[in-house]
Every structure is written in C-alpha cells, then in structure tokens.
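In structure tokens, the next block holds one chain alone, the form predicted alone.
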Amino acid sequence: MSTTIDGTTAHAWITEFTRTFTHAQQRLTDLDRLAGDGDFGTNIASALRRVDNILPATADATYRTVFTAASLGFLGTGGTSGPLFGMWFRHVARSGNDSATLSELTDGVASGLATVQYLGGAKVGDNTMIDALAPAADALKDAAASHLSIAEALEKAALAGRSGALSTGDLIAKRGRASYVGELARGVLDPGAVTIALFFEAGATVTGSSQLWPELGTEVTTQ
C-alpha cells in the first residue's frame, strides 16, 4: 500500500472532488439558501474553476503544485469560505514537495485548520467546516500514529469528516451567515462542513477505498 502522495495522486484527488462538488453542488446552495445568503454553492464552484485553470497537467503535477494550484483557485473567491479554504490549501500544500507523506499532510491539515480556527474564530460545535476538519484532521493523527497506509488514513478521515458534518444538522450557527437566522438553521447541514467531507471522501476514493459515500447534503429541509 502507498505511503506517499505524489503529484498524481495529489491530482486524481483534487479532480475527483471537483467532480463530487459539482453534483452536489445545487444542494449546498439549497443548504445554504436556507441558512444563509445561497453563494456558498456559486463561489465554491468559481474558485473550482479557477483551480482547474491553473493545475498542472498530471505529467507534471507533484503534491505541492497540484494543491497551491487549490489554494490560489479559492483565494481569489468572493464570500467567506473560500479565502479560509485558500488558506487551508496554503498550509497543505506547503507540507510535501514532489509528494508528501502521511505525517506531512496531517502537519499540513493540522497546521491549515489552526490557521482557519485563527482567522474565522470558530471552533467545533460553532457549526462550520471546523466541525467536519478537526474531527478529519484528528483522524489523520491517529492514523499517522499508528502507521496506516495512505488509503486507510484518508478512508479514516473521511468517515469522520463524514460524522462531522452530519453533526451539524442538530447545531445552531455561532459563526458565519448561519448565526443571524439561529434557530431556524436548525436541521440543516452547514454546506461548508459538507465540502470538507466532500473532499477527504475524494481522497479515499482515488487511494483505493472500498467505501461507498452516500450522498451528504440531502437532509435539506423546508423549515
């Protein structure tokens, strides 16, 4: 079993969540429509195109072009999530070089979140993309700890990404356009916790899970 991502991995990876993100992408804008201004769809989806842009051609792709490639897409994104996404990818990106190990991208997921944790001010339970990155990002920790292949760690972090984001369901916002509205969100999954989910789950795909990820996001209500 793998212990690195390289460049082509790192690609499959972003390739397979843009093509996951895309088919989910009216049900986080009904997500977000409900809880918030309705953008988060439209702005995760421009800032997807703007990575597809700028990546590399797989031939050429190693891990660190492939996810700067991710953070300079969403950094240039209008709204909220997409600059803490870019800088998320930032701190990804800057853990490998040509790959990244196990423990290199948990220092990278790890460091990212800190660094939204820092900006955005949110934290686990606030219901936000923190409450499925943390519990992912934990996983990723144990898992590098115990010596897990690739393929395990992001099939680990992905089921809790998965957890997490369906946690927040039962939240109400404390951050982000979701707080104004409070209880009224209620039931409702945060869309950027759904993303977060979206993209460990892509990563365990293309590593070789045999997962199947029901679709996340159908818990839209009408409230």
Given for the second form:
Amino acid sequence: MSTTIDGTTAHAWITEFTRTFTHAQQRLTDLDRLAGDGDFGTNIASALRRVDNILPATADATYRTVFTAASLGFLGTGGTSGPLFGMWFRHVARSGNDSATLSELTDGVASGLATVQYLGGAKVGDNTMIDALAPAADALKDAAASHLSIAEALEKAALAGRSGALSTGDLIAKRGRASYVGELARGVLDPGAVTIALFFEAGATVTGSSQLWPELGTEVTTQ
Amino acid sequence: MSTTIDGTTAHAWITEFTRTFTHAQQRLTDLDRLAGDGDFGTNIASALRRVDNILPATADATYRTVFTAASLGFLGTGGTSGPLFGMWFRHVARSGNDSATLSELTDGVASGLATVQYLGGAKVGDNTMIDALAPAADALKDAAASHLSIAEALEKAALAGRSGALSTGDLIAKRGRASYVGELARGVLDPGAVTIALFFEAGATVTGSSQLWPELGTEVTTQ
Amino acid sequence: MSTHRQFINQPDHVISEALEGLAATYPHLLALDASASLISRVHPAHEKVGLVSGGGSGHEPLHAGLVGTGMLDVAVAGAVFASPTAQQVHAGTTLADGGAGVLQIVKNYTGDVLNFQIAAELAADDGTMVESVLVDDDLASDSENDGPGRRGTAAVITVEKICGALAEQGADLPTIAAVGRNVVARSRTLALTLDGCTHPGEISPAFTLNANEVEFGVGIHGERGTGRIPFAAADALTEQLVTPLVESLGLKTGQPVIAIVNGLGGTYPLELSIIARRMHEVLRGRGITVARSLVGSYVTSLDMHGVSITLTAADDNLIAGWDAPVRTPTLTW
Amino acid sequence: MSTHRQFINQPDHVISEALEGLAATYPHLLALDASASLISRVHPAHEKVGLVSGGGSGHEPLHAGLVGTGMLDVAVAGAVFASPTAQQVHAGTTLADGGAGVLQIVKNYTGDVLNFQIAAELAADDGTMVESVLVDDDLASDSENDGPGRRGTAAVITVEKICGALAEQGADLPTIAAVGRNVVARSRTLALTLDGCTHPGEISPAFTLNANEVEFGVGIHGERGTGRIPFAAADALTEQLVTPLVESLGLKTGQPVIAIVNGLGGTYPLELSIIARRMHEVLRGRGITVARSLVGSYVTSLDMHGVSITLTAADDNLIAGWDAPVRTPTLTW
Ligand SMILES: Nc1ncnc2c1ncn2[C@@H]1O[C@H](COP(=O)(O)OP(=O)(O)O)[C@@H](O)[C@H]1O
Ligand SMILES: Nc1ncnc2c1ncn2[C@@H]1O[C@H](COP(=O)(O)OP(=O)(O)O)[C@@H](O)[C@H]1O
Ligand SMILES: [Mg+2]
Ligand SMILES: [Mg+2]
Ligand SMILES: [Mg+2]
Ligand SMILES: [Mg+2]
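Having seen the form predicted alone, I'd like the form predicted together with the partner chain now, please.
Whole complex next, starting from this chain.
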C-alpha cells in the first residue's frame, strides 16, 4: 500500500471520477432543475471534457500536473460550480508535487475548502457543495492525525462526503422549500455536494477500497 | 385706370388671392387626393399664412415688397408647389420696384415660368401648374403687345389660365388614368393649375374686372 | 399589446426637441438655430469652402451629427422624411459661407433637389458661390428609364467626409465639388430590412413582412423595397448585398474599398458586427481589400430593423481624405 | 408574422463572429484572441497600469468597444448575459499587465464577481498586482437586505473613462482604484423600457408589456424591472428617471454632473435626443449643471427598446479625467 498519491494514482482518480460523474450526469442535472436552473450536469461535463483534453499522459503525469489540469478545466467553465471546483482543485494541486502525502492532500483539501468558502460565502447548512466538502475535509484531517493509510483516509472522506450530501435532502425541507413541495423535497440533494462525494468515492476506489457506492439522489421525485 | 400695379394694388391682389384660395382650399385638396397625396391645400394655406405674417402694411407696400413677401412665404413651405410658386413669385417681384408696368409684369411672369420649368422640368401637357401658367404668360405677352390696360391684360391672363386649368381634366384621361378611373377622371383638374387661374382672376378682380369667376373643379367625382 | 410605442412627446415636436437635445449634448461642437432647424459649428470656420447638407429628418445621426471640423459646416433639418424648405436651405447655405463659397451635398430626392437648387439660386443672387454634389448611390433604384434616378443614401457619409477634409485643407470649391462627384460615381449602396419602420406617433410599422421574407432594396424613407427575398442567415443576406455592389462597381482583385455597414435604426451592434465580418470574408474572397470601414447606425430610417452596405472604390487620395482629422458628434478621429 | 428575427447565423456563434467583425473593423485599434474571446489594444501599452473589464455579452459596444488609448487595455467577453470564465478573465488580466499592475473593473453580478475575483487570485499567484473596482450603480436594485447588492450598469463607462485617463497619465494602481471607487460611490443609474429584449435565435421577447405600461427599474440582462408604471410622454418618463437619481445622490444646486443617456439597444437617436433634452431641463430646473454628457447606446441589453440615465456627481478632477484624450472604437476625443 502506497504512502503517497503519485501521478499514476492521481490520473486514475480523475479518470474514475469522470466515469462515475458521466454515469450520474443526468441525475444531477435533474436535481439542479428542481432546486436551480438545470445546467449543472452540462457545466461539469464540459469542464471534464476540458480536463480530459489537457490531462497529461499517464506516463508523464505527476500529482500536481493532474490536479492542475483539473483546476484549469474547471476554471474554464461557466456557472457557479465550475470556478469554485476549479479553485478547489487548484489548492489540491498545489499541496503536492510529483506526489502528495496524506497530510499534504489533507492540507490542500482544507485550504481549497477555505477558498471556496471565502469566494462563495457559503457555510455548512446552506445547501451547497460545502455540506459535503467540509465533513470530507474533517474526515481526512482525523485520518491523517490517526496515521491511517491513504486508502483508508479516502474511504472515510467519501463516507463523510456522502452523508454530508445526503443531509442536503433534509436541509431543503428544513429551509422552507417544504412549504411548496412538501415531502417531495425529501431526497432532492444538492448536486454540487453529491459531486464532492463522487470525487472522494473515486479516490477511495482507485486506492483500493472495496466499498460499493450506491447511487446518491436516485429517489428524486420530479415535480 | 392706372397704368402700373402699385403697392396698394399688389397688396389687394394678394389679399384677394388668399380669400379665393381659402374658399377653394378643400376642393383643391380633394383634387390632390385624387391624383396626388392630398396635401396641396394644407401646403398652400400654410404658405399664405406665412405670406400674411410678413406682408407689409398697405401704407408701406410696394409692388416689390408685396411679391417678395409672397415669394418668401412660399419658399418657406414644403411640398413641390411651395418652392415652385415661391420662385415664380420671386421673378414676378423682381420685375418691378415701387410699382410695375404691364410689360414689367409680363417679363416677370415669363421669367418666373422659365425658372419653374427649369426647376421642375415640366412642359405644357404634363398636367401641372405649367398648363395654366404658360397660356396665362402668353396672354399677358399678347396683351402687352396690343397695349391693353393692366385690367384687360389680367382678365385675358385669367381666362387663359382657366382654360389651361380646365384642360388638365382631359389630360389625365388622355394619359392613361382613364384605364382605371375611366370617365370619372374627367374633371379631375390639377390643383396647381387651378391655383394659377385663381391668382390671375384675383388680379383681374382687384384691377376692376367685372367678370364672375365660377368655381373650377367642382364637378370632381370622388373615387 | 403594442410593440411600437416610442419615447416622444408629440409627433409635431419630435424634430425641434431632438435638435435641442443634440445641441445641449454637444455645446462644444454645435450651435442651433431653432427657427430654421439649422445645426452649425459653434466656432464657424472662415476662409474655407463651407459644406452644407440636410434633408428630411428620421435619418439621425445624419446630418447634424456630422457637423464639425473636417466635415459639415451646416446641417438643415426638414420634418421626418420631408425636405427642408428652400428658405431653410437658403439660410443654411448663407450660414455656411465663410467667404470661399459653399458646397451643397444633396441626396437625390425630388424635394431635396428642388429646395437645394432654389436655395443655391437665392444664395447666388446674394453673391455666394455655390456648387452642388448630388449623391445617388442606391443601386436598388437604378433604372434605365428617365425617372428621378438612383436615390441618395449612405454614401453621403463618404462624400461629406472626403469633401470635408479637402475643405479643411483649403481646397477650392470646384476642386471639392469634382472630388465629391467622383466619390459618388465610385459608390454604390444596397439595403434590406427585416421590418418596416414606425413613424413617430404611429403604433404600427409602415409595412410588415412574413417570417420567411426579407424586404430587399429599401431606401431610407420607410418605403417598400424592390422585392422580397427569402429570410436567411446573416451570412447569406450579407452576400446578397455585397455581390451586386461589387459587380455594379466592377471591382477587381486588388481594388481597395471604403465600406460602410450601416444599421437602419433598429439593428443592434452584435448584428452589425456579424454582418461586417461576412462582408470582409466575401470581399477577401474576391481579392478586394477593405481599406477603411465604418460599422454602425449612421444613415437611419427611424427604427427600421435593416442594414445597408456601401462600397466606394478607393484610391490613395480618397483614403487620405477619409483619414484626415474629423471632430463631430458622430465621427471623430 | 414575426417581428423579432435577427441578423445572425447560429445563436452559438453570435459572440465569436461579432468579435471577429469588430476586430476586422478596427484593425488599427484592436487585436482579437479568439480562443479566449479577448479584445486588446493592437499596440499594448507598457509601464502603465493595465485596465481589464468584461462580462457577459449582449451589452455592445461595452466592453470591447472601449478598448484603446485612454480607456481599457483588455475586454473579456462571455456568452450572452453570462460571465466569462475565470480562465478567460485570468488570461485577460495577464494580457493587461504592462508591468505596473492591473485594475479590474467589474460590474456587480454574482458570476462576474466570482470569476474576476478568482482571476485576480490566479494573477496574483503569477506575481501580477491586481486591484478591483466593483461597479454597483443601479438604483433600482438598491435594497436594505444583504443580497447581492446593486447591479452594475452604465456607470461602468464613467469608471472606465476616468480610470483609463489616470492610467494613461501614469498614476499608480492604488490611486486609480481609489478614484474608480469614488466614481462608483458618486454614480447612480435608473432604467426603463417599452419592450423586453429578444435573445439571439429566439423569436419572442423575454417579456411583453401592455400598451399602457412601462417596465421600470430594469437591469441589462433582459430581466423584469422592479415595477410597472403607466406609459407616458418622453418628458414625463425622463423625469421619473432623473428625479430619484438626484435625490439618491443628494445633488444640490450648483453641483456639476457627468450624465449618460443610454439607449438599451433598440432605442433610436431621435428618441435619445428628446430624452436628453428633458434631462437637461429637469436638472437645470434644480440648478444642477450637466458638465459633460454622452447620449447614445453604450451599455445595451441586446435589442431592448429602453433607456437608462446615469448621473455622476462630478468635480474638477473627475471632469479632467473625463476630458482626457481617448481613442477607442466607441469613444474618441
Ligand atoms: N455560494 C456557493 N458556495 C459554494 N457552492 C455553491 C455556491 N453556490 C452554488 N454552489 C454550488 O454550485 C452548484 C450549482 O452549480 P451550477 O449549476 O454549475 O451553477 P449555477 O447555479 O450558476 O447554475 C450547487 O449545487 C452548489 O453545490
Ligand atoms: N415638376 C413640376 N413642375 C411644375 N409644377 C409641378 C411639378 N410637380 C408638381 N407640380 C405642381 O404641384 C402641385 C402639387 O403640389 P403639392 O401637393 O404641394 O406637392 P407634392 O406633390 O409634393 O405633394 C401639382 O398640382 C402641380 O401643379
Ligand atoms: Mg445551475
Ligand atoms: Mg447556471
Ligand atoms: Mg401633394
Ligand atoms: Mg406632398
């Protein structure tokens, strides 16, 4: 079991994330349609195409070049999520070089989170990607403090991200949307938060986790 | 019987012309509506208002100042007839000074006619004011050659102008308008030509003619 | 539901109020004689040939927006689409005379021609030297018959610019008039529109079109064009304007042109840029160089949603006149 | 019968084609980087603070038409009404850097703010000094709540003009940014429209009004305003724009202002002049002097048939900045 994330792993991580996102794209667009303007899937898919175009070949890949490509791809995308993901990836990328240790990754994720919160002004509970990203970042920190392996740490981050994403289904109801969609709102997860969970799940998968990650947000009830 | 047209006579002439035109205005507008765009009455009436505003008081009037006022009033008016009448009056005005002899008036009318033909490019038979103005100018020339009085000369000019104006009713039919209005076109006189006749009739009246001048163009059949 | 309301007070006051607004906006450039609807340079030029133009209103920024150093001395405004009177044009011609004579630049319309010609005579009687350039660039109104001839449209900008430059440089009246006539001879314009224009105070346009039609060969007085062509993409419509111009002017490979892509009032900047792009492509494809160009709404027809393209076969002298400094509300360089 | 067809090819190509057309029209002023939708000066300035602005398209001639000496160094174009991406703005910010840092001029819209802020961070990471002026002049979107704040509209012209002048004169970045913020603080805009605008490729406008209604308090993205007021004569409507501006800015007798009477795309010159005339009257009646003004379509909302008025409480320094030479496609003096 490797103690760092090298270029090959990072490359595999982004590739797996792209695969699972593509699988979920329509579902996430539907979620954005229910609570936003319905362009989420298109925005992220176009970012991922852009990432794919500039992703280094596996042989040349380093941790930093892979996540820098991710950052640039997202920063070249419209919508709110594009630039925020882009800045988050930028901090992730800059936390390592050829490869990153768990503690470097943890620092990158945390400082990316701080930037996204600074730029977007959202806190946990505001029903955004922050609701998944903040618990995932905390889980990584705990894992690093407990000297867990990278694979274990990413699995914990993924689980924390999932439950954070799931919490947004309730949040909507809590914050008054129930007044016009009532129980239908249950399960309308924030697509940005789900995407964060997908990202960490992909990381866990490529570092050897045997968890199965059931689809999030399938119970969505279209209005 | 005076041998010249002095300021008082000129003033009376313009005043009488304004009176008879005003009486005929609606009729002439109707004629323009049948063969043109229906603004003839409005155009000339606004010119005459402008003339009235700048007409010298009877006491100060000279032949030249009266017809210069007429010229300026018409030159300050839109449409085709305004500027053409304005230039015609200009030549009339410049043919005399304090007063004008018949031969001076005759020269002024002729050179005004030449200018109107130069500017407008119309010949006799083209169904314009020229159809009345050319015979009136010829009549004045004959009268001057025969040493008639101004009153007699103006009466002959008016009669020539009338029959020229009347000829335009047939001309329209001749020139093919009959193809779609048929016999209805008979009697649709050119309003500019009628106005020329009115002008010389007014001159005859104020110099002592006892002719009655029946209305021209009343037989108009609206389409 | 009305889509043709306008920002006006009374239809009769439109021109006088607009001239007041214009003069108030450019106090450093323009002076207004409200009684004769004349706009002139606030600092009249002397010892140079004066340039006067004008015509019906509704074509703004033409002509008042082109008064200033290097272009017109005086612009005379008629009512909407109606010639100014001979008296107004006479006053404007007199005002434009700085001692070296006056060039009248006249778009070919019966009323304008008549009133400018009369004004020229009146001014000549006063002792002013006057010459006239008749602008008749509209290819759509070209005809074998002896009618009124081709209408005068957007090439008037090119004529005013180049004659204005010569006047500023001290050229004499016959020279400037000859150059002006040369510019006219080398210029043609074609226009089309997607909608008729609406007169101030009216609530519906002068004509309407079906969704699959374009009115081709329109002038600048809201009148119908010479025919209807199928609606198509901007590129195809642009080609239908450019190609006949190139052919009519007999433009050959290597010929430089001055081009004006002119919105008719209701066409917005993105559209004009897209049309300009295609004009460049079409001309480039024929080896014709766009030496200079304007893209904007310069000679309008109230709020008409249409476009005209004007090409002038240029040479070094004309380009030098075009490039000479100009300082007016609408053109400044 | 459709009245909302447009001169375009494909909706997706509108911006790239229009930028190409613009660059082809002003080859002596503008350079185009088509891949990032950037328009920059063809002769980049050095040793001065660079000015970059941009935002969604559909507001032409803003911003690309204001690139040139004395105004912007770079304009970044997004899709119609959509912010350019952070990467585009980053590229634009880098391009604008002539060694003395870059001022970003940003209209207050969430997407623009986000992407310009990110671009500023990216550029700062590269070693570029960046400051930002947020333009939020739209009085209609003023609110006590902590929402996104007032929208940024036509005062961006005033900010770009005055900051551009300072940059050209060699002022340093903090000074220019402070003046820019001061201009914003002294500026307010209000807009109304007679019709909604129509997106390229659509055949009907974003909203429609009854003949007796005017949409009041609109922004520049085709959105509805804050309310509807009765249709009235131009004079009365103008007053309803001017009076709240005067009051909100607390303008007193003797205060000079810089004013922009701005057409929103489908408003034609006669209308704008009539509105300008009344603005002068209303301000004169309150003892306020229009020191300088622009009247034209500068910050549009596609083909919207509306108007905005912007007032900036001026002083001698701001007027000097306004008067400083400028040479761009849209403004030149
Ligand atoms: N202020 C914010 N901070 C963090 N994330 C946000 C913020 N606003 C929106 N998001 C995220 O962006 C997602 C929507 O992205 P997208 O559809 O691309 O943007 P837009 O809302 O501009 O259409 C939301 O699901 C949410 O997770
Ligand atoms: N070329 C011309 N030469 C002489 N008179 C003309 C000419 N054209 C028109 N007219 C005269 O002008 C009259 C029409 O005047 P008016 O209605 O004021 O002008 P418009 O035709 O511009 O509406 C006609 O009745 C005719 O007598
Ligand atoms: Mg969305
Ligand atoms: Mg969106
Ligand atoms: Mg008529
Ligand atoms: Mg008429």
